[in-house]
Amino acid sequence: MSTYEISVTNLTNAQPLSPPVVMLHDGDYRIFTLGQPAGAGLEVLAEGGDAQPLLDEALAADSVSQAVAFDAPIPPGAQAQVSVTISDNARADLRVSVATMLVNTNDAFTALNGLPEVGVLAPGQMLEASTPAYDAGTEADDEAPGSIPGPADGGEGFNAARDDDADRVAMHSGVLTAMDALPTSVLTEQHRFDNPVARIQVRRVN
């Protein structure tokens, strides 16, 4: 058996990260494809921070050897980690994916979408990646009162209606605040973010 420790560091000023979901898998699995519609599990995660549907989808996929979710959100500037153990047979073409919501947004998330070469790590070795913000394209980015689930608003999370005309995953263009000629926005300057928004480390323990 091989154990990997996955650490996630929140690099934003005021965007708590929802409890991340972590998948260990082969090259056939991807959380999303840029320019394509988000899957149902990713939609729920990106709009409301609930990792369970995406976790369930991953565990049902033949190409995923293990998947777990963190047990708590990660505040700005903080780091958290989780350990995952797999059989040595699953290390061929092993990759790691991670996804988490920026909760003071409508449907922004950050993700590591299949970090390769994890299977060749020796015990004690580590890989690191910085991740940008993505827009799930499932909810309009209006920053309106009642539409954001994070502490900036305490509003609605997941809504099954897809009201973003794009309906595709793309790089996030950033949030608008009351200081950006959007007086209805519940966000302030502190909720803005620049890329990267998270740092993810994968270390093989044994």
The other form holds:
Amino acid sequence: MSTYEISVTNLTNAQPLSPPVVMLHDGDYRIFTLGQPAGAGLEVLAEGGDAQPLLDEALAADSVSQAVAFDAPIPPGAQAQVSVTISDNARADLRVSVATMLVNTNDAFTALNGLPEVGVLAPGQMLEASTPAYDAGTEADDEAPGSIPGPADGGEGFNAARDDDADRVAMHSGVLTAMDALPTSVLTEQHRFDNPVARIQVRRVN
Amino acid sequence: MSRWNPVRAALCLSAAALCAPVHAVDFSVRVDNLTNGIYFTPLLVAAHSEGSRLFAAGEAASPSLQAMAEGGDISGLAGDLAAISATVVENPAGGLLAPAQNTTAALNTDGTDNVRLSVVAMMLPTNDGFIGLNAVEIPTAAGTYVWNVSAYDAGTEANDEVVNGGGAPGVAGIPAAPGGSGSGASGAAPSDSNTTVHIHRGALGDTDATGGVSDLDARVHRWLNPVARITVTVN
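Pass me the form predicted in complex with its partner chain as well; I've looked at the form predicted on its own already.
Starting with the chain above, the whole complex follows.
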């Protein structure tokens, strides 16, 4: 058995990260493909911060050896970690993926989409990546009252309608906020962000 | 020469990798300002030991880092680095590094265990924004290596975007706007939500030169990461 510790640091000013989902998998799994529609589990995570459907999808996939969700959100400036244990024969082509919502947005998330070379880490060695904000493309970025689940609004999270939007995953273009170009936004200038929004470290424990 | 470790060498090829061989090297560090309208205050270029660092995202800024980020004063950080026998070049540009300009510092870490490179400078006009290359592994094989560098917020001062000369630690306001700015702003922001070092959320600015919330010009003083490019050439 081999144990890996996956740690996530929130680099934003005012975007709590929803409890991240972590998957250890081979080269046949990915959370999303840029330019293609988000899967149902990713849509729920990106709109509402609910990790469970994406976690369930991953656990059901043959190419995923283990998947877990963090038990709490990660506030700005904070770091949290989980440990995941897999069998030694799962190490051959091991990759790590992580996904979490920026909760003071309509449907922004950050993700590590299949970090390679995890399988060659020796005990004690670590890989590190900085991750950008993506737009799930499943909800209009209207920043409207009632549409954002984070503390800035306390609004609705997931809604199955893929309304008024591209229905494809893209790099996020950032939030407008009420102090900038969108007077009806529930967000303030504090909620703006630039990339990277998270730092993810993968350390092999043993 | 240390042993050639194939696993570690493979990891070192990845920009995301952390690894720790130890060699003495003679190298140069070129810093390019990639922004449209942001100046860098005197740069601090330092090679230092494994395990030491000038800052960490998610942790409070040290007083020395705060002085650099709020006022461009690198003397505190230079003193901290001298105390750990770092190899340091202060102010290679001889003053401000303007948009689209570059400067180069030469370092030689022969006889030291200074295997990590850090580069910092305040961004003007900001309240406490700075560029930060944070303790990256110094390559040992001859060649050219490039890092794109993000803008950080020290988390120590409200981003009010008022240009009033305030550069001392704990004093509100922006010390200077080398390329010019507006005046009469009411203040763009209260204190940061995240008071640890974090990725800067960007300047807000406005288009009112004599009032509004910000003395910065939203058409000139905004940026997106990366804000600097650092090129290391190992001789």
